[in-house]
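Just the one chain here, laid out as structure tokens, in the form predicted on its own.
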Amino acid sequence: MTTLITNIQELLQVRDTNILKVSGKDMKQLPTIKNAYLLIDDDTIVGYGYMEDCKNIEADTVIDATGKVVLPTWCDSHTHIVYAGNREQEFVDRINGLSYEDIANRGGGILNSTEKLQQTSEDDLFEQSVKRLKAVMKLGTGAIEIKSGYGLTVEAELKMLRVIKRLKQDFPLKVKATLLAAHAVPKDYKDNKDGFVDLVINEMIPKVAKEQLATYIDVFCEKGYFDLNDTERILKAGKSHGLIPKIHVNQFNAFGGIEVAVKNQALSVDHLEELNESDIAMLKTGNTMPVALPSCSYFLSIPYTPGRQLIDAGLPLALASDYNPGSTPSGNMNFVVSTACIKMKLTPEEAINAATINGAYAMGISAMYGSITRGKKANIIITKAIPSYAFLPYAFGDNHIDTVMINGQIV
């Protein structure tokens, strides 16, 4: 089955060489393709180029992309859509004054989440993730890593794994799985971090990694959850057993957890709403990425990712949603976009190569997503007749998206 899409206004993130992730001052060059055409065999790319080079190409369907824009599907690297429930009365605590500590300390927040998620069905988790999942592809994301991290005690946090495995086998998008059992500490180990710690290094690991339920290890390094000694054990654990580090860091604090991340060769470091020199200079030893999460910041009025220090001294950066019940109860990456472009002042090329190529980097899997380039998946977003890719960014209230394709084929 080919598709031929023709008569493109600009197609977006033309990679001819296939590279794996886009640093500093080339974060702002975006290769784009004006009058263009892109050729798609079953779910892969296989060609591209010119209109006026389109000729004597047959194909079984044609779509015509007049006035439109073609670009690589969102690559959306953190996220924590298994969930049960919402947690929308915490939303109005906190515009009535309640910081997020405070609500966690009234036993608020990730437990609440917790104690929902433990008494709700596999089958029954799996459908209400199953809504936002759908929603998020007609957004335009077609790579997504998905947490655990709500079940807190070893049957819970299988139970989501395995609702991630669900939702891996039965819908067309890269799904990647992470453990991250250390979120919080539950109620029952409340003076006792110790012994929860040692039950994720020596049941939990072991049982994720038996089942080959995930792909990444990680942990909530922040005061008053994890310290750098909990999160060094958890990560040196789950590397022994093959899982691959990522953490959340400097999220309300810095007190060295970078430098934790890249010494444990950490795929990525999410969060880094509070970010100091020390931590740059700690990242450029390194090959972990940064990833901002700029609708966290937004929906709960902390600081922003200071996105744009970070490509200024040569780094790379990517943009996640952070689709949470808690602090991010939206998984829309075009919003993510806008609001890196309005509040982290980075360019609508930064921002495009930050929620693309580079967010497929932080999941491992930019060898075959995140770009238009021959051999990688046919992943696309096809946006209704807009002025210029600008456009996306800049009028954020609306949907431009008229069509999405995930491995070939239309959402």
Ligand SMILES: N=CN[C@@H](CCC(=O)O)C(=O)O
The other form holds:
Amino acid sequence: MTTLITNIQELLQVRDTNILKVSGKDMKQLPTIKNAYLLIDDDTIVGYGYMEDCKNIEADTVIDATGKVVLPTWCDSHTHIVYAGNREQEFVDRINGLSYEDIANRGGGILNSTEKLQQTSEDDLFEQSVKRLKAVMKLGTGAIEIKSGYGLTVEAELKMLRVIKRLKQDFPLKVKATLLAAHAVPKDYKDNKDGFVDLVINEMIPKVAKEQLATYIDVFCEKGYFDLNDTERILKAGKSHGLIPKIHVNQFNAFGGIEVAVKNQALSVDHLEELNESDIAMLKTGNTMPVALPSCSYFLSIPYTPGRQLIDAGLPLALASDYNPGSTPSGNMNFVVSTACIKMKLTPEEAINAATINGAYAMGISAMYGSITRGKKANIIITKAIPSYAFLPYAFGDNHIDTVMINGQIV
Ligand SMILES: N=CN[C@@H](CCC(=O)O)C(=O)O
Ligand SMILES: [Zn+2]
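Could I have the structure of this protein in the form predicted in complex with the ligand, to go alongside the form predicted on its own above?
Complete assembly follows, chain above in first position.
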């Protein structure tokens, strides 16, 4: 089954060679073809070029994209979309003056979601998550990373990861799973954090690795959660079971977590709202992808990750949603891209690179996702008729998407 998309006003992120990420000044370059065609065979991109060169191409289905922009689907490398219930009361509490930290200190926050998740059946959790997954696919997300971390017991963490596995099996988008057991210290271990870290290392990691329920190991490395020593121990234990590090770090405090991550060859370091010069120098020594989560900064009114500074230092940057019930109850990557331009001063080219190819890198899948490249998966967004691609981040808040194709099928 072949599909030919014709008369594309502009085809974005066209990469003839299969690069895995873009960094520094290269992020300003977004290769495009104006007045283009795109040819898909089943689930694979097989050809593209100028309209004048597509005269002899025949296909089973032809889609006319006159006036429309076509680009790869968003690669959202950081989400927590498997959760139970919501936390809108905490949102109201914050409006009335409490901080995210205050709420966590009185037993709310992550532990609030933990309580809800532990009381929710696996099927119910699956159904709640399906709704969110369907919604983000419609908004152009074609690959997604999903974390555990609201279970905090062996059984509840496994329940979350089994739900992620079902989502992976039942939906066409690419799903990568991460074990984030060290997301918060559960109530039962309130005065025994080391005991909980031991549980993560001795029981959770081996079980999850044996059942192949996750590819990545994550830790919330933050004051009041897990310190540098805990982070190092958990990352090393994960690595010894084949799990690749990818951590939450520098959200509220910068105290050396990035060094631990880079030294353990983390695939990504995520949040980075607080960043100092030594963190940037450390990132320059490795291949770890910095990931910014601007919707989280927006929702919590905390600083934005200094993405401009990271890119100007020659580093790559990825953008992700952080979709979760506490700090980012939104998985809209279009908003993420707009907010990165508006608040972090990324150019539209940089933001689109960050949300496609670099997002794919932060999930370890950029050889097959994140650009319009022959042989890559046919995951594409066709916009409505718009004046130019800069209109996407510019006219924020409106949905500019006409069609989303994942594996060559319209969703
Ligand atoms: N910061 C840690 N974890 C999530 C928020 C979790 C929550 O509040 O439920 C985040 O990435 O923002
Ligand atoms: Zn997160």
